[in-house]
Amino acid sequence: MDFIIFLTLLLLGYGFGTWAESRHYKSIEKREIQYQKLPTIALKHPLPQKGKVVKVKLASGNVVISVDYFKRFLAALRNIFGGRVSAYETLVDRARREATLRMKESCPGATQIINVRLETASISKNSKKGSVGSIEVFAYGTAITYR
């Protein structure tokens, strides 16, 4: 009974998780559209632009997203045999490019950001050295709008 609880577990998390990263992955290739024009650089000075400066202020974004159940299982199971860990890649792959979305679309009207920077943070479910619950991602820059 116990592994039929286990294997229901698993199916389901592999059946929701995939859905629901596919339709985060379409809804973040909308958004990158839509702000592709928008120049986001790790350089400290600005692109050269015409036209005066009216505007400089902080933008950021910040993402908390989750592992799924398989996702969770697959990853202890890559720690058993070593290698890389593709299941955590994509879930650090949509966090990373929904947190410089989200850092775009706080500052609207702005010509560029620049002085990009990452940070990002494991949330543990549980005290477990290496389990991973939930990954953040802080994404800021400074936003510069010119007239």
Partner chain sequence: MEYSGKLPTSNVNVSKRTPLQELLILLGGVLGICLIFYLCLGWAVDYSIQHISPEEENELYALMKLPAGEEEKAAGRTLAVQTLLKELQKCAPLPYQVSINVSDSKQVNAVAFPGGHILVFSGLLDQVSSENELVFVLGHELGHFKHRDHLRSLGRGLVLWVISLFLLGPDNDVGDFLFSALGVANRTHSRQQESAADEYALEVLNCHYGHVGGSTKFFEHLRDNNQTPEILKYYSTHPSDQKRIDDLNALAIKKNYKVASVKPWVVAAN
Given for the second form:
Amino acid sequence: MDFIIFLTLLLLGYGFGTWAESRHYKSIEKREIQYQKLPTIALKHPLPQKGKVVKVKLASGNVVISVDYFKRFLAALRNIFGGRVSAYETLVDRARREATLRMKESCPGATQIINVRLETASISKNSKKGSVGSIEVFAYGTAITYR
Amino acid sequence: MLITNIEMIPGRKIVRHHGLVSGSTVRAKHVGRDIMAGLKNIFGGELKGYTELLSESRKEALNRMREQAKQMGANAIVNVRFSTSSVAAGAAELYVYGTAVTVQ
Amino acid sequence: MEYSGKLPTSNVNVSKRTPLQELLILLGGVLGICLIFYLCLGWAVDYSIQHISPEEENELYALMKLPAGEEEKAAGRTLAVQTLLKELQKCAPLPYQVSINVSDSKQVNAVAFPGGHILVFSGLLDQVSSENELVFVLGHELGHFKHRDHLRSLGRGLVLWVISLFLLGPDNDVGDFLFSALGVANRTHSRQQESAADEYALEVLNCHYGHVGGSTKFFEHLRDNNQTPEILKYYSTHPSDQKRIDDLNALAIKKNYKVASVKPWVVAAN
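If the one shown is the form predicted on its own, what is the structure of the form predicted together with the partner chain?
Complete assembly follows, chain above in first position.
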């Protein structure tokens, strides 16, 4: 009985997880193209730009994403052998790109965002040993608007 | 109040330094959000409740830092850094710190 | 300086392998390792069992509480079964002090407990049509003692539990999954034990009566009363009744056992 519940969860996790992931990636790619022309850099000094600075603001965006049951199981299996945990690769990739996009969306009209920092924190449901499951990515930088 | 995470304010000149200012807040999630998160743990996807919670908490920490800078007579904070640490199971501390300055 | 704003053409941070491929590879690895572990430790258990004397076993199990079941009211039947067992032991020399009790239950079954204790359910006694049939069932349980299957299954269960605990810690989804997967292998092993016990019972029967009449009666009755769906056989700890009947008949022919008329099972009602 327990095994049936486990299999159901695994299948549900795989189905919904894959669907949600591909949908999320589509949305990320669409928005990345939209913000393609906004310079987003990790340098401490702004790119040379004509015009006068009219606005300086701390831009930030964050997101908490959870991994599905199937990938969690996969990662637990991977824990036995060690090596590359590819199950979590898409999780962190999606979270970082989403947070960066939200940071860009938080400052409409900005000319450039400089000194971008990304911070990752794992959010565990309970303090059980190293259960990653969901992560938070927080992206922040200085948005400068020239005119 | 101007806040940046670089060492200057573009287009302005720093005339006085006031020293380190910081703001922090410890927040715990509530049960309702936990139940939703439990479901999302099966299906995967964004935990909107947690995203909002953390972003509100950071806003609060920033406001506290702003308040501190105001009391010191500054009108801008530069070189701001954020840090997150989990204090206990289910509670997180959000900490923000920077240098309070006066700009022209 | 100019900002080009070109997007990367492929995602370098994500592996090309799909999660399903990954799952298959990992599952294969885990199952392989567990199987090797399990087989090695299983052999170790089988080996060490030979070195546990029945006295030590008795002492070991005296520490545990075992279900005795509700004693049957009709003491006459218990006495008759006990007498029968005593006679049987001449044919089946065992290093145990075998004791037998009748439990008041509708179940058609008998159970061999560690320490040489057999529990017969009264449902079985109600059902048997001849003494030979009963002797066969008792011989089957004696066969379990002879092969020390009760220790074996206990040992293997322990091995399985230890593996899961070592690899994954307690309360783990993966552990539960492996447990049910290896459980199937364990059941195959258990079916072999049942067949071996059947064989022993046939020998006892032949020794006691000089023929093996009535040996298959018990399973024939079970087969006619029990309709187990075909698919569940995989999960069964015992071989199917038909297979056991066929095996017994084949064995009787192979060993040149005679078949003669059976002795009725009558107990004076009291």
